[in-house]
Amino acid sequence: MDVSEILTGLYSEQGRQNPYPFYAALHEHGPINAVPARAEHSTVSAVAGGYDIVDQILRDPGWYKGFPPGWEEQEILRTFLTSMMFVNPPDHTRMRAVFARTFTPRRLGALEPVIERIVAERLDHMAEAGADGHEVDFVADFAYPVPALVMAEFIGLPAADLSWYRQRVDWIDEYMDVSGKTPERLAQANQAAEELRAYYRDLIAHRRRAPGHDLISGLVEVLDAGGVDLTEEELISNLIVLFNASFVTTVYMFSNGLPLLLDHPDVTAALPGDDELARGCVEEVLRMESPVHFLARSAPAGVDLGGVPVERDDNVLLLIAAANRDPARFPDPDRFDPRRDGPPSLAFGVGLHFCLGSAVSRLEGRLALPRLFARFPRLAVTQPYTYSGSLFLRGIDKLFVTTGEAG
């Protein structure tokens, strides 16, 4: 397959369900390749799947995120492009400095008992729902509620609002995929952004009247005291993006990871009580089944990358998931090895836009997985599953299991 055929295959239904053969084919062409003008989705001039080049571009602060024309007219784009995940320096630096203060080792330490409590509650729920051999949807009963409830408590969202919130998150995620830029999905994403902005304005007003110990209360306090260089509307944009980015990736870390782990019963049997193994499993799941499969960056100047000329302002597609299976950096890359040596995965990015919520996601995985398999050592998948239609955020949305507990 040539590069054009590989990209066309990636964007097909076959590619969305299993992109890894296409990534392997791309590696045979080298770490970065020019994209022919005739290729599908050829708004990018080059595609990079090599670990070192993807890592290099993500770490270089000069490479920037381009703004699509007319972004000011769309609520969803205004929300994205006034948040630290999407803006470039110096605004990115200003915003990130505010939020970086909240993701401290002390705050993460305080989250541990919260995660442990929520995991225990969800395991009890799974045990009850799965009594007498009944099937349980692992995503609905565990993979989704654990990170959603953790982030809700951390940020300060009432748990009762999460069902309403999830629909808006889904509308936004559908729009973010390569194939999601349709008028219908744009309208839904705009509606979601408008409703979420109104929701956060009300929540901020409530926290001003009755502050708590959550992230929103703390940020509102310093915002009103003039202690941070951030407007209230920027705060809202960042809260929307932070919540989405910090829990959707964790949902897919759990749901994508479960079949992978169940294929290795020796690992799941050894997980309870082995914290080092738990950390290794989280990293290997993130490497092999990255929730985010690609990012894009624009060149600050003309440059030659691995023999491929890239002009100033050209877009380069960075295939995170391909880089995480680069055989040049991960020998036998399709083999699951939680004790693997090598560089860290790029699942949460690196550099300026490294995901702030990654430490929370990793902590949730490290605490939850050993408890899951200690409680349900005979956990088993019972039905064929499919991945979401998105290649940007790729994950299993329904995963039916039996817990293996006696009735």
Second form
Amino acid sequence: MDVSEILTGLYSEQGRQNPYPFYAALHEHGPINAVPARAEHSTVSAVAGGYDIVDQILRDPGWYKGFPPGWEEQEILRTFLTSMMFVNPPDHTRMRAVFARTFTPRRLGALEPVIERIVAERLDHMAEAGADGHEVDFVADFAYPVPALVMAEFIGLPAADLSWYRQRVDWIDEYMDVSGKTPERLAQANQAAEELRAYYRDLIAHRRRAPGHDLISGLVEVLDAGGVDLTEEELISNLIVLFNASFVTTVYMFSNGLPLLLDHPDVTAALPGDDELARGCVEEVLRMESPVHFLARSAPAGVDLGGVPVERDDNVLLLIAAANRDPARFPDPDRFDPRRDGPPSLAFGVGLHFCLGSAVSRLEGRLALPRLFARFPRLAVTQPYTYSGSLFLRGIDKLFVTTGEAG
Ligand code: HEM
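Moving from the form predicted alone, what structure would you give for the form predicted together with ligand HEM?
Expanding to the full complex; the earlier chain stays at the top.
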């Protein structure tokens, strides 16, 4: 397979279901490769899958995020491009500082009992729904509601609004995918952004009148005190992007992780009570089944990267999920080993835009997984499953299981 065939394969249905053979083929061509002009979807001039080169580019603050032309005309792009995830310094530094201040260890500590309560409630619910051998959808009953309810409490969204909210998250994510840039999807994403902006304007007004202990109340308080350099419209853009970024990613950490863990009964049996193993499982799940498969950056200047010439402003595709299986950094990369030494995976990115919520997701995983297997030691997947149609955010949307409880 040449690089062009690998990329075409990755963007195909087969590639989305199982991209790993394509990543392995790419590693054989070297850590970074020029993208031939004839390759499909070739808006990028090079593709990198080697751990060291992806790590190096992401850590280099000169490499920047490009803005698509005409962005001012689209509500969804206006929203993205006034949020930290999509902007470059100095705006990025200014916005990130505001949020970094609110993601304190104290706030994270306060989240622990919230996660424990939500996990316990969902396990009770699964036990009830799965009594007498009934199949339950692990995603609908656990992988989705745990992060959604945790984040809703953390940010301060009423839980009753979540299903309305979820539809809008889906519209935005569909547009975000590489093959999602159709006029219909753009229109839906614009509508979602418009509705979410109106929603947050109301919520902020409400929290102003009746503050709580949540993130929105805290942010509104510092904003109104004039203590931070952020407009209310920027706050709204950042809240939309923050919740979007927190949502499907963490759902997929759980749903992609379950089959992997169930393939290792010695590990699941040892998980209850072994906090170190729980940490290792979270890291290994994220390495092997990264919810986010790629990022992109543009070059600040012409440069030669391992023999591949890249011009100034060229866009380079960074396959973080391929880097996470780079045999040069992770020996025997397809083997699940929660006790593996080695570099951190790039599942949360690295550098300026390193995931703001990584500690939240890690905590959710570390607390939830041991409790899941303590409660259901005979949990089993009952039906074949598929991965969602997006390589950008790749994960299992439906996963039928039996809890193994007699009822
Ligand atoms: C397993 C779950 C998660 C995964 C795999 C994940 C992955 C990522 C990745 C790869 C990036 C880097 C983007 C880039 O460099 O372009 C990122 C950024 C970000 N993530 Fe996460 N994320 C997860 C959970 C969360 C959670 C729970 C939150 C919120 C509490 C969150 C909020 C953010 C934000 C705000 C950014 C942008 C940071 C910046 O641009 O400075 N993420 N995430």
